[in-house]
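Coming up is one lone chain in structure tokens, specifically the form predicted on its own.
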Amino acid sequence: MKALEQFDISGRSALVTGAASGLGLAYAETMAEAGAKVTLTDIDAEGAEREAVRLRELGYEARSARLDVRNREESRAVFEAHVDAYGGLDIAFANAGIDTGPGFWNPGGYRNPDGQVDTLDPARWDRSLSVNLTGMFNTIREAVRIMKAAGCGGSIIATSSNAAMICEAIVDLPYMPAKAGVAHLVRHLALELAEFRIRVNAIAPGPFVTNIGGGALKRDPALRAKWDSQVPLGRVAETYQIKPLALYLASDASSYMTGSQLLIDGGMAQGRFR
């Protein structure tokens, strides 16, 4: 086979979550415009729905479903109603994450009175494990009883991030041990589904300009230049692109890869030289 044929998804369907924005949009907008039909589901059900709204009118094939991943429910209806609409599912991406506060460092050279393991609103965490590990859980569990029922195998990506491999102190504390948890979730369910031909792997991205943490890499560029700095490449990454790892990954391209958790950050997790 040709390796530019291996990466034709036309045809098939894709669900993701945390669509609405980010990087999950990314994911979703690659799913379409690789000939996919996609389900973008966010906790903001009229964000996911505006942008399946945008792909329709550009002629993609699109549809939106609100939902909360940490809700088991919620999460075998909407995953339901995705076979319902497409007749199956071979692709899932597991997205959704959140950021909950400052770590314990602000870039303005001080610590955060409310980021340190002393001081930290227990509520954060339970919150930041909630969607970031749990959440992951629910969604992939949905997609592999899917998955397995049809036995066609399938591909599930998970986003984790190099904040589970390295330690970034501005970085949310929970955030980085539920992420690492999502890395070794992949490992144990790539080894435990390879039978079935269903593939799991992580990406895991470093800064890119999204809405996580209230989006202030948009609106601050004194912020923006201080991430620019920390980067070896000397800059923060777009959505856009993470779009081709996200292809292969779904595709037959990588057919042969699972339990893999492939970086995107820049270089940042070899360490820091500025």
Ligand SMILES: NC(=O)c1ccc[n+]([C@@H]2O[C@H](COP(=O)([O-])OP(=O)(O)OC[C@H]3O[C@@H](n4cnc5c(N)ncnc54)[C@H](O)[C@@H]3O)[C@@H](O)[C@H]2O)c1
Given for the second form:
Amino acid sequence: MKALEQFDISGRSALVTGAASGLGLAYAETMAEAGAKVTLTDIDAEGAEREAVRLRELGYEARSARLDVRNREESRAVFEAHVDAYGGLDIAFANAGIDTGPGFWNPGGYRNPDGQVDTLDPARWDRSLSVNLTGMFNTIREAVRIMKAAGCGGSIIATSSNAAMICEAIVDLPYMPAKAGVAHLVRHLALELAEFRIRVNAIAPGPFVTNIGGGALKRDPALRAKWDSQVPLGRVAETYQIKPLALYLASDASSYMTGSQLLIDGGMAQGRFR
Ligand SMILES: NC(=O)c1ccc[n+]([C@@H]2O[C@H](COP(=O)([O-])OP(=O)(O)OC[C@H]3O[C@@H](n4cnc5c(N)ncnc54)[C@H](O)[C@@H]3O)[C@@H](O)[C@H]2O)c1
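Structure of the form predicted in complex with the ligand, please, following the form predicted on its own?
Every chain and every other molecule in the complex is listed next, the one we just looked at coming first.
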């Protein structure tokens, strides 16, 4: 089989969480552009619908649904509605994630008073883990339930982070163990689900310009310059750069891969040289 043919996902269907913005929106666009039917879900229902309408206007098959990934009943209902609308589920992106505030170090060169392990508001820990780790579990659980019942296999892609592998002084403390948890969840589920031909992989991004953390990288040129200088490839990434990797993991092009975590971070996890 030719290489390019293995990337063909036309006629398949995909559901994406956190699809109103950033990387989730790029995943949803990728699915639609490649000919799949896609449900864009987000806690921001209006944003998800706005993007679904935009994709439909471009001639693609897209629908939207409100989904807070912390809510298990809502997750079940949204996945079932996807199957009702599109006749099955081939691909799921467990993507929704949040940053709850600054890390222990401020790029200005001092310790953040409320970013230390002993000063951090524990509510930030609870909120981060509930979205970034438990939310991933809730999403993957519903995708697996449907894929197993259909017996046709499937591809599940979780968004972890290079923060699962390296520690970042300026990043949210609870984000670190949450993303490391996602990485290990993916490895474990790859083992559990291989028998059912359900593949589970992770994309581990470095810094991308999105709305995470209130869109600080879009708003603050000094912060952006600081991040650019930390990346071996010399700059933070734009969301279109994640699209080929999303298609690779979603499609049969990655048919012999499961349990992998693919770094896309401009080399950051390999160390610093500036
Ligand atoms: N941007 C980066 O630099 C970067 C780096 C590594 C990993 N990530 C990960 O990528 C994923 C996407 O983040 P992004 O950067 O695109 O951010 P973003 O803020 O642009 O998009 C995240 C989306 O998730 C939605 N969301 C938030 N809480 C939710 C919830 N409880 N239920 C459902 N939807 C919810 C938001 O409304 C938003 O539309 C996250 O898992 C994030 O941790 C991002």
